[in-house]
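First, one chain by itself: the form predicted on its own, in structure tokens.
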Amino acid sequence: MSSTGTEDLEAFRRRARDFARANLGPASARTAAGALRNDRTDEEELAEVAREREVQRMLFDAGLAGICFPTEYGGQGLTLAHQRALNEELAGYEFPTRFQAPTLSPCAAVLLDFGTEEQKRRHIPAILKGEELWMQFLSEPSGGSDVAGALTSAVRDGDEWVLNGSKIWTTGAWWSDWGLCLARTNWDVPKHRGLTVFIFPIRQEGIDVHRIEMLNGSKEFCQEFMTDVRVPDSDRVGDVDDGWTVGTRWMFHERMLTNSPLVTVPVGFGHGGTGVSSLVAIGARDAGRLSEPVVRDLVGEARMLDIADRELRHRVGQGIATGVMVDQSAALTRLFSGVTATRIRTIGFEVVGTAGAAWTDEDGQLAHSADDYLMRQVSQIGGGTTEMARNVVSERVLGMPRERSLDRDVPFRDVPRGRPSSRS
């Protein structure tokens, strides 16, 4: 410990190198692999979800959970320095990716920034614990990029509030345990002044949550259809009609993803796609072809993009973290994560050739790679499309005018609006 009580830097890395050599397995190429493949059944799926909980509580109580969450709720009050050591050491391991994102940001950071001491001292532990898993309730099947236009409503009913809606682009819903979710709770104000958000359990009555079954076979994404789900007062994030302020902090946290100091990410792995310019190395040699100079060009471009994503990630957190950046800066790497992601799912088809449009259980990186080509856009639209993001860097960064919008100071029930997607 150092004179301030904060464990020493270099104790604690020994520390966390101890703890993963003599508890963790190997990371999994799939893991690292991602782009949501279609190549595991439900029980398999469920046996990953319960083995990251496994893994969540070991880190728990080994005290390398939580590096960055206050000690009152069950963190370890340590730096940012700190999550790097861990992230660094973990590197090359398993570890809970499921609980990173959006479990750890942007819902407990949510709850850290806006929830009661009631709600923090009842969920963070458990979500740190490995207790709980958090799926965020945010897009609507009308609403596209356009949270602010949320058509869930929730109307007050004494000490209760009743929701009913849907929300759309869940992943991993079906195995989740709660929810945070905006809602519409003033229709003659506009937008951005009627939301609230809420929190609640997503196994209960009144929720029916729908598999969506994608171009690749994949069920991860979800809709949930919630009729008459009554919350009470106390599971209430923020003010009433208070909501835009939560949802503005809510998206600045989906933003920084794997650059929050919340989440655990071993250096070489990357949320949403990238990090995994190694595969398309392996990609190259499995397909016999790592000594063409054009694939070798290939396997370049994607590591380079790999560590400037990696350093743009650093720098941004950096500048947010000592002030020399707006939090909105969190932006950029969003932006530039979309991009890189997306071509490197498209060298990784590209190195493969033809190989990539059949495969068999023995050609190693070979296979799933036209899958991921056809889902490589996945990783602009989730966690806040690459759009949004772009508009958020010339507008709130850079400080260039506003887009004209028709419905800024129109009471929402008077905006023009198509029907709603029903349940087929």
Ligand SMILES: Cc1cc2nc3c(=O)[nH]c(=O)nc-3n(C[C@H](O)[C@H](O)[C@H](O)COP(=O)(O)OP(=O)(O)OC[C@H]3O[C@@H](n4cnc5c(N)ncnc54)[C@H](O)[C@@H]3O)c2cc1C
Contents of the next structure:
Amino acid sequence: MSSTGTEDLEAFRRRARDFARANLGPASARTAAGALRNDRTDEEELAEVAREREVQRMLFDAGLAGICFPTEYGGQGLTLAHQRALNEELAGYEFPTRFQAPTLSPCAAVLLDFGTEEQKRRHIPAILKGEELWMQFLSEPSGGSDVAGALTSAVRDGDEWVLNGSKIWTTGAWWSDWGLCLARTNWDVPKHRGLTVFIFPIRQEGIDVHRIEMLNGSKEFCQEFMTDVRVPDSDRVGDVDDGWTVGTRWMFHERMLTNSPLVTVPVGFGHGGTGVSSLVAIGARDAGRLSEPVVRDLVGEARMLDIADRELRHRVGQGIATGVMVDQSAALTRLFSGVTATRIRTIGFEVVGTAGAAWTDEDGQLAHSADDYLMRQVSQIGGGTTEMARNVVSERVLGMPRERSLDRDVPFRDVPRGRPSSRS
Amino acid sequence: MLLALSSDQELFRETTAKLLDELVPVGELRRLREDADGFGTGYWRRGADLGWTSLLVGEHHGGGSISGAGLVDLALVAYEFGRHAAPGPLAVTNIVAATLDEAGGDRFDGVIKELLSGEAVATWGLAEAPPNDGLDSVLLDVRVEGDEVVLNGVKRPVESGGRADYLLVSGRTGSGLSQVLVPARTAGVSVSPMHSVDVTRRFSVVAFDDVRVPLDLVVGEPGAAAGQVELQAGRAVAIGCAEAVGAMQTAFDLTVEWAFDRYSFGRPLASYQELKHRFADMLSWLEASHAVSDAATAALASGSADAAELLSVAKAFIGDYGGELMQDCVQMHGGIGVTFEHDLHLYLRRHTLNRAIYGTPAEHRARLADIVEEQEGLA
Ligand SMILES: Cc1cc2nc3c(=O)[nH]c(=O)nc-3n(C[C@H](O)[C@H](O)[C@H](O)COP(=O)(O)OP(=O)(O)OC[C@H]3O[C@@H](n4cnc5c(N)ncnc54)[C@H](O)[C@@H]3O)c2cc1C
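Given the form predicted on its own above, what does the protein look like in the form predicted in complex with the named molecule?
Shown next: the complete complex, the earlier chain at its head.
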């Protein structure tokens, strides 16, 4: 410990390194890819979830969980530099991916910003100990981009609220514990002024979790139907009808994605390390095409994009932390990551040749390239679409005129709505 | 450009920007279009007084950096050069000064002094006629004969070849590389001007026909200069990228301003979602270009192991994505964007020049593939 009470960075790094060596297994190639693949049974999925809870607990016990969370809520109260050092030391090891987004950010981040003292004391240590996995209950069948257009209703009943409606596209809600939910509490004011945020356990009577098959066969997507779900007023986050104040920060945390200081992302993990472009090269090698000049050009491009994405995230993270950039600049990284990830998936598909269309179980990395390609757009949809990020960048960062909207100054109940979707 | 500058760096950057505003406003750049050298001696000396040529040189030779990392400071100058599309052989003079400084001894003290004061200009001849204009194909012959070396071959494009007082020439001695500092007026050196895409940066074909110079003008050991050449190329990439990002920044700023001022159908261009979204993409490329340029410069300055990878990322990314940004700025200007009268092309030209020298984006992607292959043990 230095005189200021902050652990010396090098000592911290050594501590993290020793912990990882002694306790953690290697990262799987699947983890490195950071892709939503359809390659496990439910039992295997649940076993992984259980292992991640265990690893999160080990990190907590070793004083390596919640690096930038305040100590009074079980965090370490350290700096972004410490978080980065941890990210470096965990490179190549298994780590609790499911606890990062959305549990630690945006969910825990929103609790830190707006939660009551009691909420923070109850949930943040539990999250850091691996006891609570959280989901964002934001998107609805009627629309996800227009988040403030939520139709899920919450009606006050004494000290409780009664929620009805449906949330959708939550990834992994079937094995998660708590939900952070945006609901409508007032239909007679314009849309942004009638929202309130609540938290509640997902596994309870009144919440029906349905699983949705994704185009590649994965069943991680879920839809929740809420019928007369009772939430005590003490589980309200922020003021009544002031949910958009919470929502705005919530979106900010969401766009920060893996750039958030609250999140652990081992170097080389998923997109934004060099992990994905390495997998592209391994795919090309497995297909026997790595020596072809055209393939080498694509492999070089993939690596270029991986590193550009990483460096952009460092820059924007630093810019926001130091106030040189407005918070909304987080949309720049969201946009860039999304677009480059889809490009890298396309390259990964291209370099394996026909094995991208038909493969055997023995084909190694080749076997995944079609799956990853088919699911390519996930990186431009999940976490808010890249189109919405472009709106934010142009309007909030560059100050360009807002798009015309027909729902600004009218009571929400009078806002025109499209035809109900098949899932409403 | 770096997000966080020290106050000394910020002062230095600002002083450089002011000097460029004063000495080379766009009107002056247009006038220099007809100038054989593309810049004036007075201008170059003023910059040298500020420190433009001394940042990579050690203090014992009269140089010195602002921050302790001279290349990082020089990148600030280069960035302002790009923002202003400024003239002058910034990269090559600094690269030669640094190599002479690092060569040790006192043989080059006089030359270094002249370069630092701006009295003399030096350039570097690396590339040769196509197809030997890539990073790794040096053919010019350097032969040791007693206490002399003899040079035969042709270098092109050589920046400011017609104006330079000293030519640092990279050549081949057997299977190794050699570097020789050839005074421009040595017998057998002939220089002929080339056409260039830039308004003020000049390039030449420099031919060496049995050029003889004393052996002590070999910088380092004959046949052992590969490391020097690699480092010089790295510096050229770092400086060129910082400059390219500066040019992108100005083009982007000009285009944002235009989008607010220009109306069609009763609305500013900036109100059309189609264009807003393209601006968002461009800003993400611009900020990513800043990020990779700064990361590469810092890595090379500190001798970090990933410097080669980051330099190739920066050169490839800024070349490709910056080129798209530049051309989309032209597109959003409409007809005025393709005129000589509008300033946009000054920055487009600067970016275009830097994209093609010291390795094209494709060449650097190929280098990245080599690096990935090696890192992953796939070779
Ligand atoms: C893998 C994955 C995980 C997800 N996890 C969660 C989760 O945990 N919790 C959660 O709540 N949601 C989650 N989502 C949902 C996601 O946030 C939404 O899908 C997304 O916000 C888009 O909403 P939507 O699907 O309703 O499409 P819509 O909003 O209907 O949009 C359809 C298309 O129109 C475009 N569009 C819409 N409005 C505009 C506009 N104003 N300007 C320009 N273009 C526009 C969109 O960009 C999109 O291309 C997840 C999605 C994916 C793919």
